[in-house]
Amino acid sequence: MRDLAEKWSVPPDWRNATIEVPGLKIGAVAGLHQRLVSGDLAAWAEASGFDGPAVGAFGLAEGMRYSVRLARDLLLAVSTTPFGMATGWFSEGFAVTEISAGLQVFEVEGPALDAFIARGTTLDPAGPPSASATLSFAGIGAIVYRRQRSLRIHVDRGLAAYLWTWMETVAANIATGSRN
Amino acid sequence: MQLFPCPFCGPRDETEFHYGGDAGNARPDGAEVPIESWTNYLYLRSNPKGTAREIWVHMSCGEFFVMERDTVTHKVLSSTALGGEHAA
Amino acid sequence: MSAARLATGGSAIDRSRPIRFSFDGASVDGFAGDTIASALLANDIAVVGRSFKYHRPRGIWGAGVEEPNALVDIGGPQASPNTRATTEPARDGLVAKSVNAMPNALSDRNAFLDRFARFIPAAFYYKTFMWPDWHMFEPRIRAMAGLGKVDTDWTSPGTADQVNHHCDVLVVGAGPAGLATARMAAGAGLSVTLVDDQREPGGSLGHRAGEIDGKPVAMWIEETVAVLTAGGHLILPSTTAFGIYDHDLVGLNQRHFDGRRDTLWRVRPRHIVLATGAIERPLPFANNDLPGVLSADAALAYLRRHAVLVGRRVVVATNNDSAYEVAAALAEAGADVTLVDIRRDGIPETPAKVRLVKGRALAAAMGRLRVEGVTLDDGTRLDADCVLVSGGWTPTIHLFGQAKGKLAWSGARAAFLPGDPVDGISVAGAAAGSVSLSEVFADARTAVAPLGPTTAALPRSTGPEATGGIVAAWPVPGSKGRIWIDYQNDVTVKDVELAARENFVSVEHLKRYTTLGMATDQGKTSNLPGLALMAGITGRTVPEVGTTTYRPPFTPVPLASFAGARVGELMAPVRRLPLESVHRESGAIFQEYGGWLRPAHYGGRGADTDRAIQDEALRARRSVALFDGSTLGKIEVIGPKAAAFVDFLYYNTMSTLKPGRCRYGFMLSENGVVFDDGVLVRLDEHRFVVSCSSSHVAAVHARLEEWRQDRFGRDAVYIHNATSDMATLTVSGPNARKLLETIDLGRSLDDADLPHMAIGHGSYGGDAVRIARVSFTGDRSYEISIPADRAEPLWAHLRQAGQAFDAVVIGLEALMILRAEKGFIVIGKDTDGTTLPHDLGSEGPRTKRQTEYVGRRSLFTEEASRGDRLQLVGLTVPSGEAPLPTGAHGIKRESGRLHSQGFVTSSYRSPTLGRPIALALIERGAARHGETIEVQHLGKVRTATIAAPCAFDPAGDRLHA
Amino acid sequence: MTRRYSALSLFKEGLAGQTGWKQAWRSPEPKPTYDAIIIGGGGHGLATAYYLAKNHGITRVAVLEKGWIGGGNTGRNTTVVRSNYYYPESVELYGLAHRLYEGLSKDLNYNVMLSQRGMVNLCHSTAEMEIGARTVNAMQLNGIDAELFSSEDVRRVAPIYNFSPDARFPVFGGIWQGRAGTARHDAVAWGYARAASRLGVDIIQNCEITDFIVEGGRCRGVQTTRGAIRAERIGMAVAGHSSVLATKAGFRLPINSYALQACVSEPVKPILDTVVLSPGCGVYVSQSDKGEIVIGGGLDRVPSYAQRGNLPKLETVIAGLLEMFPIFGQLKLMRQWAGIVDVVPDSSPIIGPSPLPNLFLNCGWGTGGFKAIPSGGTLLANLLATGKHNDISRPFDLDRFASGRLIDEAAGSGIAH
């Protein structure tokens, strides 16, 4: 039986990952504190200071605490610092769950940052707003907003692999087209 | 490539979306229910051929909801969050 | 020399770049600008391949798409079979091949078939090699099928690109009409999209005279050009729009020529132009599928943009008033024309230097293997080395056609034009019926008027203008010789007659038993000829006998670029562990299981693999064992209503369990199969963990979601799905306890605080961590939760700890065995999707639940209560033998005849035990301990006895050990 | 009378150029009552024709057809024959069909090129060996045809797959079935019309069903676009569209409709000799006498009626055939289509009695109806006959979702669903 660590490619170090091809640059965002809140949204926006609107898909994600919205009742809250809040049920109607592990950043900037998106997504990112930031990316769930001038994608840990494989390919595709 | 327009999202790629059965299936709840309302339940479906009322799921979110649309000309013609709540 | 490359001229060839490419083996001499086909012409090469039942000589026929004769393979890393001469750019070195001939296209070994076409008609192969059976004949009948060769020693250059790309306007067509519409809807301050199949914008202007707005064609194409580049519109030059999709996606495929594959594009414009031009087509008569016989178009096509003269002794035979352009353009650069117009009435004025010949029409071209010359209807004869032909324009309608549109039947034009409007499609140009460019003009106004006011000007046609002016011209039943109407499929006109003597008379009937329109070009010569024959046959109208549907692509597109990137590791994603680094540099051995990549086991490869595999699980039993569990699911259920909720999602009542434990339970679906096992953790009175097998996360979490979205109501109960925000690291075996007293995990793990089926929040390193006392393994375990990206530390503590007790890391193949041991079921192996929670021995629920549950009422079925369900038992084998296969039936005698009575579902050998295991479903398995059954795999039978599924520790004392 | 097919009168009519031929199935005007009718031109209605009047010497009958003959599934499937199932039930069915099959070509007169070249379904992983050797233990106690194939087999039927060590999905081994093949699809329909009409069926091509006419609580007949039809004994095989009638009939079945794709690349030389089917890729794939290579996978993800290929479902399945034959990334896509498939939860078919007397059903085949024309046919035609079930339709009737007894062939392969 064939070891299949051989065949899969080895997944990199996200510390240090990059990739740079002309026009395009990415790298893994580290130390994000992330959390799933569900329920009153309202409620956990009052209880816990995160004031400011979810963003949708390609939304435009400001500060240094910010939320996602990633269904009607659902958001994705991130800080760089830590959240200071229990996790679980709140009788204010709320419920809050800690991910900051589970999903694996990445944040993507460039001149052909339009293109890697039309790679990545039938979602037109020129199109009216849409609520939710997750959307089908590359072939699997993930969640896509704006951040300054890059696009963040946070996408399951087990997936981040993939994503990256996925991620050095297009960016080559991309190079090469240009090039051309 | 189909546009379904989740009620929460708005539209969407088709392969974001999971199709969830003939809408106002009600289930009946027992060990003791007739087999007939049962199988019925279970099994049997609509399927019409033209305007469908059909349960979907928007993967993306998770959001369920109905969507009315036209299965042979593949036309969208509504979609309702369960429980009645309409996109903003 | 009859074809011949003209010492000036030609648009698109660039005299200072000479080329030089091999054609069956030839050396062919051409310039950068250049097809295969224009090379082909210039060197006089006419026969270029051989069609595909008669294998007749076959020439260039057109200068597009359309084209059904020339195809060539093409070698090397871009290899392609069946490539269009016409549209593939001639370029140095490339190496192609006429197809379907051997060993080339001037000399065909199977070229006698043609003399045994009369026996070979129309779908002759239903009618014989009956007897004495078919598969003697096929075979040989196998061997003469396909055309071109797939190059088995090709390796692929590279995916595709795949992109996704929303304007408002999507122009598919640069002619006249395209270019005209595209550049009134970027006035219109629209985002225009403008995709072509040729290198070079312009269409039929590329080769026809014209002027507009008072300048050269050439001058006003480069001027709209240049007006969309800077507007900063998208123009994709060698760009097909080969399909219209669903809510009006259209694929492109474009084409690169540096060594790339070719793109797929989706695009999603909010409204669509086609303009998509015409396609000229043949006429009727004896051979005139003969080398040298080419569309009139298709020669002025050859003639202005490469500056080929496809014959000096030209024969020009037409039915309309497009050929006569043609002719005029030949005459002036040296060839001798007689034009044979079928029209004696309303017919143009005769051009210089060529002789009209009127109210006549081809009877038969003659000549071997090229034409030599032409008989008219009237005998009279006429050398030529050529024949152009134009027997009027089929609009190229097959996109609108794919969206449905209806097409409306034009006697005048003689042809089918776009119908009823389609919503968010126009047409215009020649696809519309269009002929003058006043017309062709006015369409694009048309075109872009609902899309709002627009700053350009409508261009204006200031020179000739063309005209129509058709007589059909269709093939006409009891003709005599043989006229062909699919050339690339050998369909003529005696086979359609033969359908319809058959009664083959439906379009789809005609087309599927004589193949018209079936071959790589899809028809699009041949679609209109045929079905007007089958009307003429059975006293029809055209519009009556209809068309057959328009089916994507419109021309073949390369598979790679549907594929995409999806190839290898992108083509199905698995999922990686938190620590699959650290498991590597240990030596792991991966294998794949439920969509993850995990440890197998830890060393030992080749033929060391089952005794690794051994040593894991008998060390595992004897003092304490290390294992990542972390692809378990961790879905939180939290909300007030938390409680009904899981009572209602499992067999088992779960709302009775105290916060701080867990229980085993099963998952059914609504038809009471088992879906899924796992334990359910109450972390306090509103929230709960379900622990879902590792490869059901993604499943149950959408049971979860819609049942509480369609019954519970969404402020009931919330899901979150957490499973890869912790890593699961697993301690198992009688030392487990001691070996993790030794890490401060900030908490007393005295099995008074922390008992079997509790679980305990402690720390470690600063991170909080969630001890569950849970075993799949039947031995005192501690599943240890702890931050994903916080896991290593823990993991080479632990081992460094271990190193004291002789701990085992162990892969998931011992695990398979411990658990086996304790008859512990993995769902999907064990189970199938017939099994029912009692036939793994759960009766509880399902007879003493008063509450509802998923799956209840099927638990009550006629089916469900039978007596002989197949039902868990574990398998002992005699003394010494091997282990029972897996896949193996359990079976019994009937009637004289074996049937199964269930099958073997897991089997190992077990180390601790020192014998064989087995779990298996076996008829009424549950009454029959102890009794002995006959077991058969490919053929072979063995006995085997059954016993109850758990062959270890059957009291449990491990668990406390 | 029609010619008889043979080399000879192929030859004789060479002579006189082909001209003496006689339709190969008739098209009269409909008649006004029959002794049944059978709903639905394709191969299950035709076959349906030609066994009544051939097995039970019912020729008083009439196949109404809304479009043409053989238009439906019959005229879009992929061709496929096979018969390795695994529970007994579905290989009492198939096998039929399968051994039908074997005779066809002489019992019709009519060439269907059943070309058993044998097929594979090719297992990825150990777990999927194991269950691989359930199925084909369970198909040889069931008697079929089928091995237990190694990766060195499949390598000898399939040189060219994707053997690399780093193919996703590779090759453990694979179910092989020697006598699978391929038939020609058109032939079959035509086959059975032409054979049908020669024993007095009238074939009614054009003839939409509008109504059914129900009297006394039986059905009596149907009113179509070509006036009323009566009979007592309506049997329905028009996969696709069968809820459609049922809801006309007045009752519901348990069957979804979507869309299965299926798409040919251009015509090439021989390469692939066998069937070859990979579930890892999603793929089933054979080339066919013309030489294209004939492309299925799975069906779309949204119910439909619409009869149209989409840009998704194609593109996951052309990725899965390049995984599983790399070298076909030199080919071009030629032609892609779609066929509407009747959808069951258990995904075999129903035969039986309908909950309307006298009307009788053959549906819900899912992508499967082609292999099972002639059992279809058949099994059909007796419960017309007779009114009742012989031993090999009886557990295939509608009953079995009341009762639980299901027959789930993806169940068998350990799917809990």
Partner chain sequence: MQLFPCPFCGPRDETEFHYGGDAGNARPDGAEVPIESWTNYLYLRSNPKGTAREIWVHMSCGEFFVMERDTVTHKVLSSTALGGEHAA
The other form holds:
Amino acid sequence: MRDLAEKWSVPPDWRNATIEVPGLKIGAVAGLHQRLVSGDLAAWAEASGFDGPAVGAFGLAEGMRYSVRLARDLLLAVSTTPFGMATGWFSEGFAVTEISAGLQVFEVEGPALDAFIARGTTLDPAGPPSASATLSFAGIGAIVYRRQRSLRIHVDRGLAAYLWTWMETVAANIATGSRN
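For comparison with the form predicted in complex with the partner chain, provide the form predicted on its own.
There are no partners or other molecules in what follows, just the one chain.
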């Protein structure tokens, strides 16, 4: 029987995977707690204690706990520490779903960040942040926003190896001065 697994690239060990070229450093972010929240987001914010508005594409997320807007009634809550709230449906009108294992997170930083972004999407990173952080990046659906001086990208774990290969190629092109 033919081994179809040979078609797919083997994902790296995300705990210590890095891409470093002059002007750009890319790595996987481990240990984040991620939850999807849908429904009445104002009621969720009150019940959970999350402060501040949810950020959109290229918006700046700050603090140890923050939220990222995905749609009008959907957001991704991200925290470096465990959430103090259960998952499931809440009578206040919102639902919380654990998704930490379903999303792989990458962080990109360096002076060549704008060149990297320009290869991934047609959105202007210098423009105003959009309401939703969900966009097409490198040809796949991704959640993209700024965190400190870096860019964070969340993708479905099944697409992480593809995105990693794409980032390796783009980083090499940026390092050699190629416009591709």
